[in-house]
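The chain below stands alone and is given as structure tokens, in the form predicted on its own.
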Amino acid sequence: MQNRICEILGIQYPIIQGAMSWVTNAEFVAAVSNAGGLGMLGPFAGRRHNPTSMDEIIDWMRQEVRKTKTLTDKPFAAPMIVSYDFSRIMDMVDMLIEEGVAAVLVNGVDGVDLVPIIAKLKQNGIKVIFRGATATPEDAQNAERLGADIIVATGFDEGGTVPEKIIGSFSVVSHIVDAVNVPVMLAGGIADVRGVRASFALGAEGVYVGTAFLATHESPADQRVKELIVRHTASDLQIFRTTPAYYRSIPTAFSTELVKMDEQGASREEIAQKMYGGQALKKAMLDGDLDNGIITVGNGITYIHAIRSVKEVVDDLMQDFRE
């Protein structure tokens, strides 16, 4: 069964794998696309070590794009933002255009003019998936005016950089659906078919999924991280303030330290410096260093009961779309 998301992206099922920092690579992304969804390379895709320059980051991403093409003939995506250095976004966009990536994730962030970025992508026939840091009707409407093909509405249940507004995923989605005419996907807390069905009942036409794909055999996340995802539920998770808003984590020694800093009145900036400066995401999620990193996941973790293949996750979540 096809819908607008499938038609726009040229995929079998209306599901996108999130652009998770450090924990994507060509093999993982190709597995999602080959299973019928849209795989997406994330920041630092395929890397094990910190890059030393933006040139290195862009060149590495180019090689990962090319590698993905050798593993799938299906569409896949990449983000325009691949580091905290926003000055080279257009160079990244130019590379993705040169390499013929099917779709690009355009994030709404302060200080980045999206007008020339979206215009250039559209002029070159690349589909634009817009995802604001915090889902608002105004942001979604602006992205639609600029030419976005798909809007991702992100609720507070997500993993990674949690939105500023504390509005749950299943509360935010209809708010965005009602504001735009382009199709909307829901992100945050979706890890089983019930979440998918609820998303569609509320007006979404697709789902944008991160945590459920982390706990797969193909995921480059450390094996200990996958096992912890299976063992924990949403009620176990810690949450702390940072920039731009919040992060949540499966409890680790480092996340507990960040929570304590928050409780003792440290500023968001101080917590962010300790977290980002310490490479907390990479250390735990990729390297398995649980003493010096965090494991960021969404509230859908409750519904993950086993480490499965990417295909099993896609088939399970998309069971209502299988013919």
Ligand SMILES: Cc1cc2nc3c(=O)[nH]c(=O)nc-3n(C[C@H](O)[C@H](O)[C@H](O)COP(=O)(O)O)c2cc1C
The other form holds:
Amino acid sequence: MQNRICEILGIQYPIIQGAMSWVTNAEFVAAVSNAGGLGMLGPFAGRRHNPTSMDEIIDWMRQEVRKTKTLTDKPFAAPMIVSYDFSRIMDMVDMLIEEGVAAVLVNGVDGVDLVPIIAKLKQNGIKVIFRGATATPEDAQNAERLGADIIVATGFDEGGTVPEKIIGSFSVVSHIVDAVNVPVMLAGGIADVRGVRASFALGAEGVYVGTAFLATHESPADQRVKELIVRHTASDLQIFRTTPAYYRSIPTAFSTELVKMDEQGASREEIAQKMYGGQALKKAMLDGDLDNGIITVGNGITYIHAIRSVKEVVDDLMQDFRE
Ligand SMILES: Cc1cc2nc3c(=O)[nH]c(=O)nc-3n(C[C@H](O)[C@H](O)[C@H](O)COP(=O)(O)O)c2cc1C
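Can you switch from the form predicted on its own and show the form predicted together with this ligand instead?
Once more the chain from above appears, this time first in line as the rest of the complex follows.
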């Protein structure tokens, strides 16, 4: 059963695996696309060590895009933001155009002018998936006006950098659906078919999923991280302030320290310095160093009960769309 998302992206099921720093690679992304969804490379896809320059980051992404093309003939996507250095976004966009990526994730963040970025992607026939850091009707309408093909509405239940506004996924989505004509996908906390059904009942036309794909055989996340995801529920998660807003983590020694800093009144910037400076996400999630890292996941972990294949996750979440 095809819908507008499937038609726009040329995919079988209206599901996107969202970009995730460090924990994607060509094999994982191709598995999602081969299962009928849209796989998306994330920052530092396929890498295990820190970059030394923006040139290296862009070149890494080009290599991973090329590798993904050898593993699937289906569409896949990549993000335009792959570093805190925003000065090279246009070079990244140019590379993705040269490599003929089907769709690009355009993140709405302060300090980035979306006008030339979306215009260039559209001129080159690339689909634009817009996701604001915090979902607002105004940002969604602006992105639609600029030519975005799909809007992702992100709720506070998501894994990774959560939105600034503490509005849950099922409270935010209809607000965005009502504001635009292009299709909207919901991100944040979707990890089983009930979440998919609820998203569609609220007007979403697709789901944008991260955490549920972490607990898969193909995910490059450390095996212990996958097992911890299966064993924990949302009520176990810690949350702390950082920049730009908050992060959640399955409790680790390091996340417990960050929570303590927060309780003792450290500034957002101080907590961010310790977290990002220490490469906390990479250390725990990719390297398996649980003492010195955080395991950022969404509230949907409650519904993840086993480590499965990417195809099993897609088939399960998309069971209402199978012929
Ligand atoms: C480990 C992890 C890393 C993430 N890194 C990024 C990122 O680099 N860029 C981005 O746009 N979103 C990032 N996200 C957010 C996801 O793309 C997606 O919006 C989110 O996972 C959806 O919520 P869910 O995890 O509850 O399914 C990350 C999410 C996770 C879990």
